[in-house]
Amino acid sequence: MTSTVLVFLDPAHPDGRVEDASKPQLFVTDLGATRGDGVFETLLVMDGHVRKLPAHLRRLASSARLLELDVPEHEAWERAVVTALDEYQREVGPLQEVVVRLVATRGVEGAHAPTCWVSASAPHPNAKRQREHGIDVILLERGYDSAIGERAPWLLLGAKTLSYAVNMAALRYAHGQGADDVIFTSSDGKVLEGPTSTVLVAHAETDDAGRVTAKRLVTPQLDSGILPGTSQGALFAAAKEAGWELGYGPLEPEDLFDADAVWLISSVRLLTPVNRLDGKAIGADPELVRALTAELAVLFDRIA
């Protein structure tokens, strides 16, 4: 037994086909392995509840046309992470939290046909404690400037792709450095995105007493060469209907130093508090900084 489950996507197989992850499965002729041509998705599962699967699908859909690379229909992937998540909880065990995987290559050089599939497995012990305690960032130059995407599409910044080994690297250094993670920043001295997250501001008003009287949510914008979170998405939703003020940018280093707190976000990491930047607390009050993370983190729970 394994504790990843795998499901292809298979025509012959309208809810997936059930394979052994332990074993070799995919051809050394995928484009997905030879040249990283291809797009995924990673979400949770928490305590039995798929989140935000159908943002994670439009995303999935998007990454895929930025590729011209025909996909399964929405359907097709439901059908095959319902097998995945059965499979795993009749040999792994409950779905307390699980993270999933869904991967599109263009297939088998020649073949003119994609390789598709679900995995599930369980997280990366790293995720909680990195949620629960904070982490230790560091900022390092992407080499773009911010205008990059909308000047050269064939870049890619706005999709999904398999094509991490550069955020791999970036993460490397800064484990190198003492560090836990990155924040992306262009050769124009904005504030882009971690290599697997988004980056979140926060600013607050308060009054004589210490009361917070206004909160602002701030992420960089969305037209700056940056994939586009499906985490901040929902997470900005929720809390704007709790009263907080959102905002796009444009970021600079300087906003993060500033800000009353900052926070990298993703699907399986979820809220993650920046305890220091460049070694530089952020935040000029540790009790506010865990107010405004405990408000979000229930906010965000309640995102489907």
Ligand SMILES: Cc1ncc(COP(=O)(O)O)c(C=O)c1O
Given for the second form:
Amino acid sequence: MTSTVLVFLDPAHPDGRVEDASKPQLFVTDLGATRGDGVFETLLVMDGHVRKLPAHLRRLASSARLLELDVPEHEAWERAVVTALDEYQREVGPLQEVVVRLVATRGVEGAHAPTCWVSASAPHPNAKRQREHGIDVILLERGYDSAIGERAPWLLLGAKTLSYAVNMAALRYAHGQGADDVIFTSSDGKVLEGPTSTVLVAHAETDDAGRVTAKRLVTPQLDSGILPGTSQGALFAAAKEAGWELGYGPLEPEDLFDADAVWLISSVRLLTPVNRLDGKAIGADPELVRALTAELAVLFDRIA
Ligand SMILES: Cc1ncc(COP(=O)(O)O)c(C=O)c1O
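To test you: the structure above is the form predicted on its own. What is the structure of the form predicted in complex with this ligand?
Okay, now the whole complex, with that chain kicking things off.
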């Protein structure tokens, strides 16, 4: 047994079929493997609680709709997640921090049935370090304009598909430049998203005594060919309750350089401050960056 737990969704096993992740399990003709044709979700379990499961299941269903892919009902995924976490607890250890992945491929060529599984494993140790210390990011062109999502739905820009080779290549390119991560821009100069995260920008107004009097949290327009983040959605709802003003782009690189703080956020990496963008420091006041990050991190921690 490896430290990864694997549960296939299988009509003959209502709670999921547990298999050994250290053994070969996929057919070489599975269209997920040969064409990256499928959808996935990555979510985090913290202290035994699966964070934002309904939002992830809704996005899995909407990604599948965009691909015209027939995937099992929410309840089948929920039961497989429970089985995977029971197994993880028995075989690997406590559910302090566990990454759960839901995957649905178009299945074996000619079979006309999706291949679906849930896996559970430990998070990458980098995520915690980056969250605590911040990251250096570079801007990279994605090559599309920000309206292409509407005009060309076959590009599947709003779906979380298995075709992440370009996103991974962008991250390797950034690492080669000495940076940790990427923010994509559109051909019309708009800020889009990270390869595996959503961009958040904060502006704060302060009075003469340096007290924060107003806070505004902005993210790129959701219809600009980006994946709507479940973390961004949940944090916006919590921030609104806590008195933040909210905004949805359009954002340009200058808006990031002028911001009081910029973060990349996702379900697994959580809220990660951007220290430098293209080599320039972000946020003129490091104390303010720390205070805003701490405030939003508390709100994000509380999200179910
Ligand atoms: C391209 C992209 N954008 C945004 C996100 C953030 O989504 P979430 O907050 O739901 O994890 C992800 C997550 O993996 C992603 O791959």
